[in-house]
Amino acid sequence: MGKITYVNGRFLPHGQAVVHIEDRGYQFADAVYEVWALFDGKLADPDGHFERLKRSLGELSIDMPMSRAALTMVLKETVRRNRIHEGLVYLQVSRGVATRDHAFPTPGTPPAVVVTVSRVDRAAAEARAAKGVGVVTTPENRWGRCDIKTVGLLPNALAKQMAREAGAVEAWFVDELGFVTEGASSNAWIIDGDGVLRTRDANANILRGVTRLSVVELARKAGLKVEERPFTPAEALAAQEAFITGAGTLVLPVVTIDGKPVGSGKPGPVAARLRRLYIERAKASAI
């Protein structure tokens, strides 16, 4: 059986699955997105990420194109058809289809919905986390409501490159301040010389991320201290250990930072050990 994509009420093949051309995510990345982990074909930290979806949607005026129940089902439904039991699940959520004008369309018209399933090698995953990655610094270039999980992407999308042709992973935004603001998909940590782990606080022009507030909870269980507290690429590079959180990274250790060595230049305990309660918490709540 070949891939299979949810689009608009039907299950079609992927090569198949296509969205009007006056799709107002395509025109005007009017649009917002959700992306679940999945663990042994069920969905990770479900809450978290319902939650944020209709948070989305209401900043953004986008009525729910369904009940969560409904929604669920679909999700569900679109993983057993592709048959992926360790993956990701990317969910799509538009305006809908009208006529092009800046304005919103008329009342009433249907948010066009877009569910997709790709598989995760976990076993490349933690070779990857075994090993560390690296990250780059950028200035800071996008919009004031980067709280809003929307489909306009593209300063991440060069960010992104930008980090491939460095030979790095990931890329960490810098204010006009100095300070790291998140990665282009991820959020960043570090643990500090007195050994805090700080992450940038919610309250900041940043995602917020599903997998990080529950690292936070996971933390603070654990023992540790947690400052949601900026830091700087400095500080960074200064700290005892370095890592970033997202439903595709989990806990991902970051060993350099534009090319220089983060604390010895290898994975730490701190993340390896909220890499594994993490895991073990996502297992336990996937729906």
Contents of the next structure:
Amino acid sequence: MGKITYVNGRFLPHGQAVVHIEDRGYQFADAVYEVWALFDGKLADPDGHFERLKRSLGELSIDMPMSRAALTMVLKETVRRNRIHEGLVYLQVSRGVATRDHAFPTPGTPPAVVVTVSRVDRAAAEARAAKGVGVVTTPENRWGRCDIKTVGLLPNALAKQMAREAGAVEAWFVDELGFVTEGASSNAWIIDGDGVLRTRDANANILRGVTRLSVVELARKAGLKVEERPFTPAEALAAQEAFITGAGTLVLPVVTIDGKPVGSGKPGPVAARLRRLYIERAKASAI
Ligand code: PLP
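Would you mind generating the form predicted in complex with pyridoxal-5'-phosphate now that we have the form predicted alone?
Below, the chain from earlier opens the complete complex, with every other chain and molecule after it.
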């Protein structure tokens, strides 16, 4: 059975799923997106992702394309039609289609909505988590509103490609003060020499990761100390452990930074525990 994609009210064979050349997402990156992890055919951490979607749209004055209930139905129906149980659901909402002009189109122009679903091999993901991954660092060069989840991801794409060419999985952006902001598609964490979990604070120019927030809560509940405080790559190399979080990576240990080992160079127990706890919570929250 072929892949099915939702585009503006229709479920289409993936190869026929197209958007207009004057979609503002295509021309101006004037669009936002969300990604849900899918466990057993259900959307994980639904509230966090729906709330962030609403916020991203609100910050850009793009109308919510439909009610949350209707959107949930569209997402779930796309999942159902693809018969995918373990994977990722991608939603993109653009400001719609209009003759090219930088300023907004006429009020009432309907937002354009696209939903795709992709499969994740959970066994392969677990094997990768058991081994850990490498990251590389790169100067922060993104705009000042990384808190909005827009499709304007060119710096992220370039950073990710650089990581791939270096044999790494993620790139960490480092700001002009020398602190890690976040990854190209994940939030960055360490467990420092005092055993404190550290990640960049949500008021910095980062995406407020839904997984990040869940992990902050889970870690505190598990009795771990969490500080939303920046760290440098040198501190990360000297840390007990490092890891990244995101809907795609969940909690994924980082074992090298720019080719140098973090701590022992092996995944540590805290990241492994948080990964287990997060997956349990994601499954319990899924709708
Ligand atoms: N930071 C960036 C730049 C991202 O693109 C993502 C996810 O795509 C994240 C962080 C993690 O966010 P979440 O946990 O909501 O998936």
